[in-house]
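A lone chain, given as structure tokens: the form predicted alone.
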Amino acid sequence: MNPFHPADHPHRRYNPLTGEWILVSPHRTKRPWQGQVERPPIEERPSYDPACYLCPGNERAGGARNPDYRSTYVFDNDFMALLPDVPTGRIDRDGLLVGESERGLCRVICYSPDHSLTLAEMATGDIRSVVDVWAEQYREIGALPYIRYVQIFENKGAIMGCSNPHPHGQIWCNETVPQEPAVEGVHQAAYLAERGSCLLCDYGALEMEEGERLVCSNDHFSAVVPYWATWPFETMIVSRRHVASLLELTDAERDGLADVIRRLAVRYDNLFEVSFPYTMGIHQQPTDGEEHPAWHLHLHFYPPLLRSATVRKFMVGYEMLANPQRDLTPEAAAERLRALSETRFV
């Protein structure tokens, strides 16, 4: 028997952000962006729709109306799946039955008033403008004092759920810390006491030194796909410095984050010539106003793209009742995207 290789045989890989564990089964799709591709026809979309509740000076689904703005603009969700004046409460029959009352509030941001746009289509001077936008709603949500969490994040596309194209994100601010963050700083610390390191510093140093899933980097931060990925092109942006929010980035570091960000984004559309669709969150430290040396600021990019704009990957079968598992392995899925072009369907 030939001698086990990570490239040709069923494996599983650890995560040390959640303690889970990853199957790929790399022999049964060798080169999955090969033979016939179907590319459906970009939509064109116009720089202003009347139509869209998210444009300027328009009206908004819940009666409110948008001001002509002209760069980013936020307002809350006129439909939040949190609320802010929640009364207490709480529900335990006998540990089986618990449940609790949560508060919270949802915003949303729409990056730009141009409906056209996407972050890969937007100038990285724009981008860097929903940087600060990011940063000054975590400071300024973060602040208050039953908020003890900030997940910032985007769908991209409608078969990630998203019901509208202009180019938005959107904020949801809990009374607690939810689930995914909340195991990532349990691991993220726990990792810190046993090594006296950071895990994404040491981890973000080991993939910078390797290269094989690097897909790109400047001086502050670094676009992966993680070595324990499981959705088939899932990449993490991690910043090369020390940082456990958006508040302690420089300038520079801010205007390093858009850079790579438009990077990545102007990949994922030339991956397949469509308009990439993704899930993609922002995870840095809760502000519960405790100490968090062990949170590293990074980025995750969810997409269901697999071999083409018409073929998806969504967790199913074994992936949800057993265990998350992948064909492509993370190193084919980086030299894809690195081998890109950084100019959109060129």
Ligand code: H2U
Given for the second form:
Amino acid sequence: MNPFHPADHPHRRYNPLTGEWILVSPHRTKRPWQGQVERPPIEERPSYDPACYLCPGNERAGGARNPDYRSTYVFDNDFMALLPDVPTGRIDRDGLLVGESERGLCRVICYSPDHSLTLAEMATGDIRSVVDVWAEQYREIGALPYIRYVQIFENKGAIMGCSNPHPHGQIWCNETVPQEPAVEGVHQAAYLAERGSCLLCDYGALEMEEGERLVCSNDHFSAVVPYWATWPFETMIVSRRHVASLLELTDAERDGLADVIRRLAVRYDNLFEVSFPYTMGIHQQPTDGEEHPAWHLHLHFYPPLLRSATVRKFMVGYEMLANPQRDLTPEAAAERLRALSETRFV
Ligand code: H2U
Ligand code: ZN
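Right, the form predicted alone is done; let's see the coordinates for the form predicted together with the ligand.
Let's see the whole complex now, leading with the same chain.
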């Protein structure tokens, strides 16, 4: 038998941030594909849409009216999934029916007054303004005594359930640390306790050294397809210096983050020559007032597309019942993203 080669043979990979495994089946990328490859027509959007509830001056679904904002704009979500005032309560029936009241709040962030843009089409300086708003919101909401975690994220594209193409993201904040960041926190703390160093500092340095999964970088941040990526073109942006949140970034580092976000977003759009859908989110240390020496700031991009603008990856079957699986190796995905231009296709 030939020796094991991860570019050819089925294998599983470990995600040190979550403790989960993923099955990689590179031999299957050779199987024939008979689906259609089609590209939807490029959607022309106006800079102002009178029917958009996020455009400046327009009325929102809840009845409030947006101001005539010129840069970014943040407002309380009119349909919050979490509410600040909830009576405290707990249910526990034999440890089987367990429930708890949960307080929190939700906001919406408009990235730009221009309805036609996305992060991939915004200037680095304007993305920097978005980074500043993220940091300010994290500071302000994180300072509320009952908020222990601030989740900043963006759903982009109808395929991801995004309700409106106007460039915007969301913030959901909780009284407890939610599942994903809690698990990542446990794994980062265990790594620090065992090795005396930071998981993502070590991982980021290793990826810079190997280069194989690197998409782009600058002095302050790097974008990689993680070794353990589950989505075909999943990426992670990691700060090169050990910081636990956006608040610790210097001015130059905030610019560096805006730069890497723009360059990554442009590559994504260029991959299938569409406005590339994804869910993106920022993972930062909890705002529970505790010390979190192991927490390292990073952003996840989870795009659903697989082969073209219309062929998406489904997490079904084996993936719902066993664990995630991918055919395209993270190395091959990184190579494709790396080869793309940093100038948008249109
Ligand atoms: P998406 O980014 O996933 O499309 O969500 C948009 C959010 O905007 C959604 O949470 C809120 C919805 O509740 N929203 C308002 O707060 N006001 C509105 O007028 C419409 C939508
Ligand atoms: Zn709009």
